[in-house]
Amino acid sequence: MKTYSIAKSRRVRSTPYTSRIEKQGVTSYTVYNHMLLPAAFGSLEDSYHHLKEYVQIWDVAGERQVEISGVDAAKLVQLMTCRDLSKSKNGRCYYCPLIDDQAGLINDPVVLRISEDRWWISIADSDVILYAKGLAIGNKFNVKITEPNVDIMAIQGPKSFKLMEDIFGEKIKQLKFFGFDYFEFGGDKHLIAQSGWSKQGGYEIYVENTSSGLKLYDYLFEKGKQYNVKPGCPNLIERIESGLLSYGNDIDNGDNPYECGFDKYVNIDSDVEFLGKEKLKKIKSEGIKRKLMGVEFDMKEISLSGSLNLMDEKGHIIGELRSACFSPFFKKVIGIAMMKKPFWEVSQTVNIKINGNNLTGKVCDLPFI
């Protein structure tokens, strides 16, 4: 297949970490919140099996942060997402899907309560920061809304913890899974949080001071060479088996959460006030047209850049393939797809036309593994 660069700009900026990468070896980018995000280091096979049995390093600095602070800091937060805050405690992450007055998603963050009038909403790759400014100045409430900077690094894989505790020390295996709590490293303290878009294991490091952070990048490196470290980034094959959903490809603005399987971040019978509560109710009692599962096909290979239609045996259009990959652990092509009802089914069978052949597969769950 062609490629093709991408342009730097002011308006697809590099990140800290882009000199460190690019003599590292990346092999190609997207585009991430107007940030560069590297999308490959040589084979994408070859990175899966290193993932899942040692350590990376990933440049993840396009997942960017809203950081929205005053007194009606959590009343905003709450408004923008269906998951129930009211409980939330300092130090910890939750993920939260995002929504608009129609239940449709705008984005599915990591939210990290600082302080209860302080809050980073760590995002995937849509404009968080103008619709949360866009509700505080309708509702006319007291907060400053802005984009840190920060700029993240996640270190995953299985060795990940043993070389985070080489440089932190004990106190960051005490960390659960999403806690974050600040650690120092050359003078310089850290925000650091168990959690990452992997399912190998590892922690994401939120990097204010550029400087403090690169000689952290460095030093991860040198550290890491018992442990066979090598520079990565988010996986697509290992996120497809993992179920990892990724806005803008397996999920958008079109869908609503009990579609995408959700449901355990919907409280809809909580006193909370937040926007789409409605709707939501009266897809609940309705019941969902639609739902998100897995599909196999027995194939080798696949390179998809938009959706495909999924057919019946008769060609009725049943469902849309939004994401795949060919799998090494399962020996065959899996995707995520929105399915129609009834033909969610686990074993439905599906067809699927590409570059002029008829494939036929079949649902299942979410997630392959």
Second form
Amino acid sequence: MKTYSIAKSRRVRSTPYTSRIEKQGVTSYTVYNHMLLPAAFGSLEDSYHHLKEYVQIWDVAGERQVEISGVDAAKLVQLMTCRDLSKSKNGRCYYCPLIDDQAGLINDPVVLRISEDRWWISIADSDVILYAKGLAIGNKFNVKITEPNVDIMAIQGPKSFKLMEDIFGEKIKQLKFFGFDYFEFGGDKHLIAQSGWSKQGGYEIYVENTSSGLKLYDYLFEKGKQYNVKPGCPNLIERIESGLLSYGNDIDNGDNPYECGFDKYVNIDSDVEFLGKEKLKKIKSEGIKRKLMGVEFDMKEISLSGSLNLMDEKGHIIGELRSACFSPFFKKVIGIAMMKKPFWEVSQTVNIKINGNNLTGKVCDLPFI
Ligand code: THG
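In place of the form predicted on its own, output the structure of the form predicted in complex with (6S)-5,6,7,8-tetrahydrofolate (THG).
In what comes next, the whole complex appears, and the chain from above leads the way.
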């Protein structure tokens, strides 16, 4: 496939780490929340194997924070998500589908409750801040909504635990999955969560002070030498195998949370108020008509730049392949597809046309691993 360079501009924002990752060999970018997000450091497959064995430092500053503070902050955050946050605790992260009045997905962020009246919504790629501001204005909420200068770096991979303990001491071992706390480095306190967009384990450092954050970035590479640390980024192969969904790719505003398998983050029976609740009740009682599933093909490679139709034997469209990659673990192509009812059953045969060739695969469960 022919490739093209990206034209940088003010609109496509750089991150504080950009000059560093460019020295370290970033080879491609995507754009995420109007910001550069590294997409590869050379071979995706080499990075995948490295991530599963060692530790990587990721520039994920594109995961922007929408800060909501003020007396109505909790009310506004709850209005946007179908997950019941009434029993949420300070110092905890919550994976929350944000939906609109028609139950269409707006985003699938990690929500951080810093305090009852201060929240960070760590967003995937859509303009949540505009939605939040519109709702706050329309409802006359007493809130302040900003995009603070927070630039996340993620420390991912099995060796991330040792590396972070070397730097921050024993205390970091007390952090539970999706818990966060403040840790000192270079005279500054950094919010660190045990989280990240891989299933290999690790942390995310929400850098607010750029200069001490960059010192920390360099120190992580220095201290990480003994653990074979490398720069990296969210890895397409690892995240598909793990079933981590990508907003804009696997799911979007045309899908509802039930179709995306988010059932455990949907609470329609509690008395909290959120947009789309009535619609969700209706969808639940009528049943969904499509569902996100895994698919697999006995193929050695695939390169998707958009979605592809999946057909039955007669050529009728029965689903849409939205992401795919070759999996070194399964030694076949695996993908994430929105399948129409009743074709979403495991083992359902699917046909696809790639470069004029007809190929056959089958439906399987998510996550793959
Ligand atoms: N970290 C932070 N912000 C983010 C992401 C992140 N914003 C954008 C994007 N990623 C949001 N999407 C996801 C998707 C999945 C998870 C996190 C963010 C995730 N899921 C776990 C799982 O599926 O096993 C845990 C979910 C749970 O607690 O139930 O981690 O990565 N800061």
